[in-house]
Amino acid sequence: MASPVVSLKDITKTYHNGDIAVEVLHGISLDIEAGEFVAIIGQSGSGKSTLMNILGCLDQPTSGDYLLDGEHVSGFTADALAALRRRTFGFVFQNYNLIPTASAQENVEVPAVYAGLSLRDRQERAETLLTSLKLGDRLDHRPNQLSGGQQQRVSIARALMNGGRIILADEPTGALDSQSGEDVMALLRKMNEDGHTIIVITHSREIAEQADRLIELRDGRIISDRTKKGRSNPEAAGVLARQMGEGAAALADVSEAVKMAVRALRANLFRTILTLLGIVIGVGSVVAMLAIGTGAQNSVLDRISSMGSNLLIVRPNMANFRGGEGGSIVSLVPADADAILEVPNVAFAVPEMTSTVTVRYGNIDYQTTVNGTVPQFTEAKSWKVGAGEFINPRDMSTYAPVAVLGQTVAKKLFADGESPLGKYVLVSKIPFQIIGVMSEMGAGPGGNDQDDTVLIPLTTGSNRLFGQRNVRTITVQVEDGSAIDATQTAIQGLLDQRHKREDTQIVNMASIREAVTETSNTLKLFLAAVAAISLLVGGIGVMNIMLVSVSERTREIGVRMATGARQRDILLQFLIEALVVSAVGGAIGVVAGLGTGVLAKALGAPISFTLGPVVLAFACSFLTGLVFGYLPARNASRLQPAVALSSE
């Protein structure tokens, strides 16, 4: 003879509540044919669920063996007794247990789903268990849109859908009323003689003898077992259970669980959004604060660079001087820079003097700076003239009484649309010809404006304007900038030599673009720092929102562990679910975070865009997801099937 589809031998249960022990049932021994129709019953604490979770795999004895098709599954894991569960068994329950927002067809493919089968096999099959049941026309209804007789059916097609060999029925008819109990008990009946071993739990005498065999428990000890009729032919569900078992036994793919989850997050939409406000904020503001800070470090370094490349700025350094022979003091002066012109490496020196002086061009006067240079100026800043010409050799040797204006003197002297060129200005009482404009340079490394200047010939400035030969500073540039260290060195032992003293500092540029660099890459730092806050307090409420998701679908969780879903099924799932709120929310957060830059930009602030810090901004929104998101995932994967089934 073939062995029982199950056996159990001494099975007992205990429970313990602290150090309370409870045993709820007392070395229970029964088999059970393949194709049998049996009832179990008993009153209510009789043991009769504790009972059914035990065969259905959904809770595990505390001692005795329990045999399923000759196999032992004491010693099975959890996702071992998953692909059980999945292939094996079919659950009806009192309260249907359907997943509240999926439709009829959704909650009939759960099983399918854990077992790996493709998306448009388990709708086929789904829709034709659906039609069989006479609810062809309720595919797409909600559980709340369907009465409590078809909520049963579509629990019954659900435990049909991997094709359900032994049907486990709990109080299947508790919930309906008469009529529907009945046509319940003519479909379990009609299963039966199908193949379906079918086991059913009640308190009801009268569904109870509707069973070819009953069961009767007390207490947790079966006090009476007797058959009626013999069993029905159980091939017919073997073979279809064991073509549906040969699925991946896995989630189909990760689609099915972004579905899941969207279908999840809907259904408590407002407390989705508020979590999604939390995330928005923290990557809108690291994307928009990173785009200010890049921008306002591009727009300093873009001055520093406007004043010309691998540039040195000499100039007076009087803290250094300790007095001399005869007490005079040496400083700049416009020889040193035809001797910086001999050291190897230097393309131009460049001395200039300036003084603050007023302009007058007819009644209006107007404070500007007036700079005594030399022709190579121009190169030297790379600052080209917009209109005439610049000071050449001849205006030096005959100290000329010439001048270039910058563009803001321009303006200010000159109404729109008068040409300046050949005109006099009065440089502090002294008549000068405009020779030339400058273009437009802007505002320099300290804020200050370029364009509000005169320039003069040097020799011009010395005897005329400003009474003396020293000059402010002396502006050299280099031919190799890889040299610059080496070139400012050896010009700085050279004014010592010439001098006598150390007197003089030498600004290197490139070492003030470094240093600013350094300083705005902290500052980015810094506020990228700040951001970041918001977008952990918005961690935060994603792993809120996930706690209280577990919480409240724990039932679900259970349904899915009872049509076969593994730890990492679940896990995966409610995982997908933290990280679905914070892709959107990234998403969305960028978006916002580059409009925000857009409209400063607009407003005048120097904004600069570039795809790191919105990689970066994404990446980490996703990253919060996965690690306040893992916790809950854990603990709603860790659940045990029969607890978050008997949850409220």
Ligand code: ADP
Second form
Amino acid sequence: MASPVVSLKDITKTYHNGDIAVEVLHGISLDIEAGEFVAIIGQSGSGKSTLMNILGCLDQPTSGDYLLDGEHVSGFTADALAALRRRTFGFVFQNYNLIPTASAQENVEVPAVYAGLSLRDRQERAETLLTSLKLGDRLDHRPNQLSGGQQQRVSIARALMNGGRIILADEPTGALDSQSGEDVMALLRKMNEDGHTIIVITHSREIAEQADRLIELRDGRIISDRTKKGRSNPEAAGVLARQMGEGAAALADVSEAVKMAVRALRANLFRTILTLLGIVIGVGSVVAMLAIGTGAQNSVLDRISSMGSNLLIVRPNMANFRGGEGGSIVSLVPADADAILEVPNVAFAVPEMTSTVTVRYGNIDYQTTVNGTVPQFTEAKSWKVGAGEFINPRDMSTYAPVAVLGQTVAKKLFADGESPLGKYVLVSKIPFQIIGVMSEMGAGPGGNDQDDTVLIPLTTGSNRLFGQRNVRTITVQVEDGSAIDATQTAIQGLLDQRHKREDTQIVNMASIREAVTETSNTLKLFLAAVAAISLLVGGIGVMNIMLVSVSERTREIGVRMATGARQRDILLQFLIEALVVSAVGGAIGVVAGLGTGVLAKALGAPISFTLGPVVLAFACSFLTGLVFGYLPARNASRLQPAVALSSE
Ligand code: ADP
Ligand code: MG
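Got the form predicted alone; could you also share the form predicted in complex with adenosine-5'-diphosphate?
To see the whole picture, the full complex is given below, headed by that same chain.
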């Protein structure tokens, strides 16, 4: 008939243990036809398992030729070998090698996952197989909930899942009681009658005698090869060979990998939570810190904007001030404001004189800042009068002793419900009548309380309170904001000419805004760097747990490879596991970060949530998982199947 399905020519295998090389197989030559039922017998240590690993393409021979269906296997790539294991072989192991965290049905489905069978089809087929092996009522049991005989039947179902044209069974009855052992042998016999090629490895002559052909191995050599009986069903074997196979080898379901990852992570819940924590803290702090940083920046910028963008602030420049005649430090004077008003494009020029004073009402003393100014003050500063009225031009010309209180001062001096309007207060022992109360302004750009002030006419102030004629600031509002730079230059020129020296400086709101933005961006960058470091620490945690996970589950990796997983399937599985940890951690971290922000907001801090940091932090955590999960996943995928399977 046709050429043998398996043909070994002079196969040797040498194991290297450090410097010591041990040859375990010394030139094995062997042909096996499709549909044969072969037992390979030999004492423990004679090389049976080594031979089986080579037959099943779990390991490579050191020398010799292995032809499978007439093709040289030695030239196959890792993926091609995986495809062979997936399509051609079904393995049954002495210790069953089931995945402990998966149910019986899921264990049986594994080879079909790698063959790209749809979820529905593979569930159906697994159920059918298990039912035919009398395990229909054990589908959801985990391996540790099954007896040895039942576990071995699950592993037989798994071997048949993708067809199992050649079944390789290494001591399949070794761990079973005699009854279960007989059941397993009966199953193998039945499978052989259905057309499967069966190769059983055993040290028991009794088991071996049940096969049709007996090959005896001693110390890595075949010492006898005896055929007792022809093939049971050679025709069926031919049919089986044609039936099995698969379409394009699809990448195993990503959703399947996610499911497996979640299960593996749940199996070590506490460890997973600790790893998550690293990511949660990292992502949470990125989100919270940037929300707080952005919030602080926005609130400062808002206050600057509320003052209007067309403002110039003129101040004495102490740095350039070299002392005037008589040692007076007078530089800006009220007359400068009048002069500035003549400059084109200037709408207002509002001078302010300030002094720290004690204000008294009844028996309450309160120390505050008195601010001598002009009627245009409210308009120039976009500041509204809450009650009563503001200083008017007549107050200016008559040097009227009238005052307008800031909210803070009004609250300090007057009890709830008592209207300050019309009352008299002593400002530095001089009585002033209150004509108005300002509406609330809140904190200024520097964090100072802008409501902690008393406003009086500039004329009254300079005449009766300040005793000097220097002006602290002149606030200038321009008409056309686009020409603000030219106006600034014009005013500076005017002042330098009037003072005959450069003793004033002008700042515009745009430059203040810029400075604030710059400082707070630096701060945000610093916060983000701190957060990024904690994310890095979280990433190292992920890497650590993945390395542990891989070394703990080496045998599982071996089982998956034996059932046909490609290297990239294993890589993907562990990578997805790392990604699941960091994505879950990232999601919790985002929620925690936003929660912290909401809490801080409730406590009164200015908070600004933007999508950017949330997306950034989540993306970072995802990337962390990818980068730090890659190395362990790659290690796992490069394991030799036979080595992985023999790990403890
Ligand atoms: P059997 O399955 O017949 O009991 P094995 O094929 O497992 O025998 O082992 C044959 C010989 O090879 C034994 O002497 C064993 O110690 C040795 N051996 C098996 N696997 C390895 C390995 N990975 N490294 C080194 N020596 C090995
Ligand atoms: Mg063995």
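Owing to the predicted nature of the structure, the values given are computational and were not obtained by experimental measurement. Residue numbers count along the first chain shown, from 1. Note that the rigid core is defined as the largest set of C-alphas that superpose within 1.5 Å between two forms.
In a rigid-core overlay of the protein, Ala387 has its C-alpha displaced by at least 2 Å between these two forms.
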